[in-house]
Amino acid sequence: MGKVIAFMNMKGGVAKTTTAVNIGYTLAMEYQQKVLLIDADPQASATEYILENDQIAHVMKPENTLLALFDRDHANEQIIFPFTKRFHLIPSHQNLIYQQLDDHPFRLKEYIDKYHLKETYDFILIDCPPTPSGYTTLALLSSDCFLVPSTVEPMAIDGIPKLLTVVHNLKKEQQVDKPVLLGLLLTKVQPHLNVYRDTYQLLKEWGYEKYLFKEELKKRTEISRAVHTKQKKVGNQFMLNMKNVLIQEEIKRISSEFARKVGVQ
């Protein structure tokens, strides 16, 4: 039985999409897991990260995206795009912003259950927008657990208690016991900086040390440039495919730890 994991943070620019996409791709290509990534952000950052421009033009029709869950009575498996044999995508669409998602908070969960996706996939990853909204509610109520990627700076971690409160209140309101916190993954890390040491100490003082991933995503220029058109044409937007061996090994370790925490490996 696969697990559904939401990637979320209430602050943008914390490498949330980068980690969701690259953990999913690495689990599929390096560890032979069957992975579905759902782009639940109307900005479609994960969709644009994964697909080349010509693929986006072909795939991003409303009936082929997450939008179909709301624009039609019954979305089918047509909205799942097989990017590779083991790594699949449900693209987002900008018109999601016009949907009254609060009226259908369980629509995504119902879709996952209807098509037995947890039996089909080892991991279903949901990339969420960086603000509390109907999209995050949709994702959370579909998930078994959630991961919080965060940069190591005070403004980023200040949002963690607020996010946990949002999740707690949602579970109480809907009378559900999921999702649970999977962990905190530190991103864009520069260990030599004082702000890293100070912020890490603050996380420990807040009692979050037990949730911290052992592995961290270091800040590297190659990663920030990954979605350039030239890189995407040869598949080098994915960390696993980059020429830098340190980056390759880092995402393998992060993905392996992620799988162990989820309990699938």
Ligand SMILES: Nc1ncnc2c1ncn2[C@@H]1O[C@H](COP(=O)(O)OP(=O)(O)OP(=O)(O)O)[C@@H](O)[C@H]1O
Contents of the next structure:
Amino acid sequence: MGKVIAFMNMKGGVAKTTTAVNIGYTLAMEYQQKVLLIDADPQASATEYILENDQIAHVMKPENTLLALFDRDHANEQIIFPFTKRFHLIPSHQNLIYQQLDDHPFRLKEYIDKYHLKETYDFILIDCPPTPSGYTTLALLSSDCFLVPSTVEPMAIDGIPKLLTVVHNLKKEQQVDKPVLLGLLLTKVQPHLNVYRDTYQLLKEWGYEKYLFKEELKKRTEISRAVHTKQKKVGNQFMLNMKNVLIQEEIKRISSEFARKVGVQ
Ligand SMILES: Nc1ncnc2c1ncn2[C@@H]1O[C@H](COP(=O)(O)OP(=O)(O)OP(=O)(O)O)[C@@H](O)[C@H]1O
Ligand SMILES: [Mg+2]
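Can you switch from the form predicted on its own and show the form predicted in complex with the ligand instead?
Time for the whole complex; same chain goes first.
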């Protein structure tokens, strides 16, 4: 039985999308897992990260995206785009912003259940937007657990207790016992900086050390340049395919720690 994991942080730009896409791709391509990535952010960053321009043109029809869940009562498996044999995507659509998601907080969970997606996929990853909203509620209520990617600055980790409160309150309000915290993954890490050491110390003082992933995602220019169209043509936007072997090895280690923590591998 597969697991659903939301990538969530109330701070923007902390590499939620980068980690969701690259962990998903690596689990599929390196570890032969079946992975579905659901882009639950109307910014559609994960969709744009993964797909080439002509594929984006195809999926940008509302009926081929997450939007179909709300526009039509009967969204079917057509919204799942098979990017590779094992790495599939439910794209987002900008018009999601016009949907009253609060009226249907369980719509995505119902869809996952109806099509038995946890039997089809080993991992279902949901990329969330940064603000608590109908999208994050939709994602959290579909998930078994949630991963919090965070950059290593006091401003970024400030959001962690707030996020935990949001999840706690949601579970209480909806009387559900999921999602549980999978862990905190430090991103865009520059270990030589004082701010890294100071923030790490703060995380310890706040009692979060036990949730920290052993592996961290280092800050590297190649990663921020990844979504350039030229890179996408040859699949080089994915860390696993980048020339720098250190980046390849890092995403493999992060992905396998992720799989171990989720308990699927
Ligand atoms: N390890 C890294 N090294 C350098 N740049 C990175 C790294 N990870 C992510 N970035 C860059 O940081 C920016 C934000 O990353 P990303 O879009 O993944 O964050 P996000 O948390 O999903 O943002 P949002 O809150 O807008 O959804 C992007 O430009 C991305 O390319
Ligand atoms: Mg994002």
